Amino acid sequence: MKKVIIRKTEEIENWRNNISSDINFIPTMGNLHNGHIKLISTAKDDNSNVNLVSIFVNPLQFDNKSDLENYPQTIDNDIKISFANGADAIFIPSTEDIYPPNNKNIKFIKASLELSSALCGLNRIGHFDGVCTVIYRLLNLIKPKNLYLGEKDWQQLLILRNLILTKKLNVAIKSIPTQRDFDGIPLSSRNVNLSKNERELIRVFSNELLLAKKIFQQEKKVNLKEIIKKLSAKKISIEYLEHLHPYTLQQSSVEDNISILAGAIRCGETRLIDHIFLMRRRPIIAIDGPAGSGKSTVTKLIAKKLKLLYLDTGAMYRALSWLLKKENIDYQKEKKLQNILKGISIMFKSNGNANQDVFINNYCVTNEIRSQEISSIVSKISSIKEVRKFLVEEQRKIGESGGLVAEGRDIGTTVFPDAELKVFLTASIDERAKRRKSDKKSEDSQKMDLNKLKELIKRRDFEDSNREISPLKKANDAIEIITDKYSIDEVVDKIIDLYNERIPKETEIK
């Protein structure tokens, strides 16, 4: 594709006109970057979108006059870095064009209230009305697939998710981690600004931010007073420093799995942010839904895209089944079944095939626990008490630090209630049925009439719905998935994209 300078609006429709690809945009404002190189080269190797940098300091989003005369700009090295990192085209508007003289037709923005009352909204009033403002304008302009940016501005993310979603707009955010310059500090155009003295001062205040960090991981705690004492004692002039929950900006409790500690510090006429996320334990996504539904395919290959464990508790409730039927244990009998519990070991192992297999106190059971035989009688033996405290437990003690992907029928609401993302996959019975009866692990199923299948699976549904303890049931804060007109793949993606919203790329940098 030949590589393209476009500076007017109205050449931009037709521009987008004589493409057949979907657009990847990377907003700047210029004087770029190794961040904004990071962002253009991530944009490249994600999919075979074209890729469009915009360059254009927005005047609207500058509180001091002064700011924004000194801004730096270099447009021709702009111009090759883009270029030379992955850019097919190059959007380079003028003021005028892109807030044209006595245009009604352009839409001022109001961000978020709730998202841009804290942090640098307190000082820089309008602020964010101005990134909202240009950014709405550019992406009705555009029209991109994918709208590429920096974890750097946290809350400028937090308010333009905001943005897309309020006005409903058809384009997806993907961020990539704050980048960081060799001595710590994170990358910004303003940098160039600084005087040796000022970047040592933003040095420590980073450098500060990162200790934190290592604490937390340690200690789960942060000194707010102790950090700003230590800042102040190195005369560096704090504009604010706050631990807050990473996506309300409200104040952080004890029980946010990830929090955000954010500050802003002045050196000189320049004014620099910094942040870290601190986390408790890493990430869980919980995937409930009925027999059939596709949960343990979709749950393997998130797993795996995601580099988590696969914690596959359906499979722990069948390995007990066929224990206790292999045994011949009456386990109706509560004490003898509570002695039985307490000589079993689950386990989990991976095997050549990049998959896993099941053992029940060292034997595999891959393969055995498929069969119809165990699905006739799994959903009764987890509706015993005894075994599903046994097994819940177990759970748990796997999911302590995080990591993990599980799926089954009572993780959001019973085994991981407090996970960062909650899928309730579902599908109708008539899918269901024809998944299982094609089942290449289950010959069994493949046997079996499709009628006989259903009645077979609203059977277990009702078992699953109505049993006493931890029944299945869609989690209050689970996200509905029905997946009969989704591929597996479509389905995976859909879920990745949940997590990518709702965890920082910054937690996956250790």
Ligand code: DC
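Rigid core (definition): largest C-alpha set, two forms, superposition within 1.5 Å. Residue numbers count along the first chain shown, from 1. Small disclaimer: the values here were computed from a predicted structure and weren't measured. Compared with the form predicted together with the named molecule:
Superposition on the rigid core between these two forms places the CA atom of S487 less than 2 Å from its counterpart. L498: CA moves less than 2 Å between these two forms after rigid-core fitting.
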Contents of the next structure:
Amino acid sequence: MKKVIIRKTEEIENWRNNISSDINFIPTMGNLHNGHIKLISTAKDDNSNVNLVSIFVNPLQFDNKSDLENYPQTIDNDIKISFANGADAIFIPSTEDIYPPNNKNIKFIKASLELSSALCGLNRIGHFDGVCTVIYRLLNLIKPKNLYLGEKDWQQLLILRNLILTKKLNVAIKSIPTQRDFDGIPLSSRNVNLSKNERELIRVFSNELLLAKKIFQQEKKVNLKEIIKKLSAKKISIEYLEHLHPYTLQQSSVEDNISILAGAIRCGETRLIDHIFLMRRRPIIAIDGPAGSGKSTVTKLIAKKLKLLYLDTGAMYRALSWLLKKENIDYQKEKKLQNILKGISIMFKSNGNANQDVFINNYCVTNEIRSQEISSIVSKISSIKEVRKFLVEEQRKIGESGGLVAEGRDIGTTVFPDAELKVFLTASIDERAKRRKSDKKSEDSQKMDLNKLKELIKRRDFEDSNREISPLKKANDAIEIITDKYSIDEVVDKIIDLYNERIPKETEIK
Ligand code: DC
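Having seen the form predicted on its own, please provide the structure of the form predicted together with the named molecule.
Below is the whole assembly, all chains and molecules, this chain first.
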């Protein structure tokens, strides 16, 4: 594709009309640094869409005239950097192009009041309205599939996500973690305006935030007063320093697994922001749903792509059922059952084929637990109070420090009710029976007549959904995906998109 530079709005409209593939859009205000490069190269590596970078210093988002006048402009170099790192086209409009005087079609947008009434919004009146206005205008001209934004401007990212949602725009936001310089300070176009002394101040500030993250990992708390005291002692002028919920930007509560510690400081004429995310434990994804809904296949792929631990809780109920059967234990007898549960250990071990082996008391039962014999008793056994208590505790131990994707029937409702993402996967009974029939893990299912298989699945659905303790049920805050018409990859991508929306990329950085 021929690389192009576009300067006029009519030209960008023509260009857009002639493009049939999807577009990745990377809006910038120029003076590109490694943060922008990371955005452009991430877009290029993500997919084969056309990558469009825009360079436009938006006057509407400046609340201070001298800040606008001093905003560094390096257009020639920006063009070189953009093309060298994967841009296919660059849009460099003038102010008159974006805001033609007397054009009644230009919509001036108000940013979400809740989200802009915190942090930078309190001191930069109108700033986020300006950001929303320009992005809304650009999105309407460019109609991209993906919008690439840096997490460095986290509040801006939240406000734009809200804009996309409320204006019902069909755009996905992809984010990248804050890119930092050698000394730990976040890369910013404004850094070139810093004196040596000012740069030292922001370095101290950023490093104090990073230290707060380390302390949080051990103590699980933030001491805002202490940080402010330390920074003030170093003559750092703090505009704000807040510990908030990362999505609502309301005060953080002890229940929040993820929170944000965000601050702004003044260095001479320049105002600099930085933040870090704090996590009590790594994220958890809960995937629930009936038999044959595609849970296992999807969950395994997600675990691999997101480098999370994979926990198949159904395999634990199956393994226990296998042992009770093998040892001929009358599981209706409470005392006997309690005794046997005391001595049970269930373990998963990777078997090298991207699959896991399941062990119960050192027996490898990976294949046996998929037999029809086990499938026909597992629902009954899994409805027993003592069994559920025992296995739920085991599952919580495995997920104590997070970093896992667990599949089952009660993960979102009972095992990990505070999971960051809960998905309820379903499919029609016909589709689920078809899938079970072609399930390579279960020879019994492959041999069975489709109608018989349907009956068995229906019975298991009934038993799982109607048992007294933690029945199969969609959690109130779970997202339901009916998988009939989607391929496995489509379901996986959907869930990963949802995960990326909820978990800042930055939390993946150790
Ligand atoms: O996902 P699966 O088909 O391997 O699960 C086997 C059975 O285990 C299922 O029919 C009900 C039970 N189960 C449960 O009760 N709770 C879970 N979290 C997972 C499975």
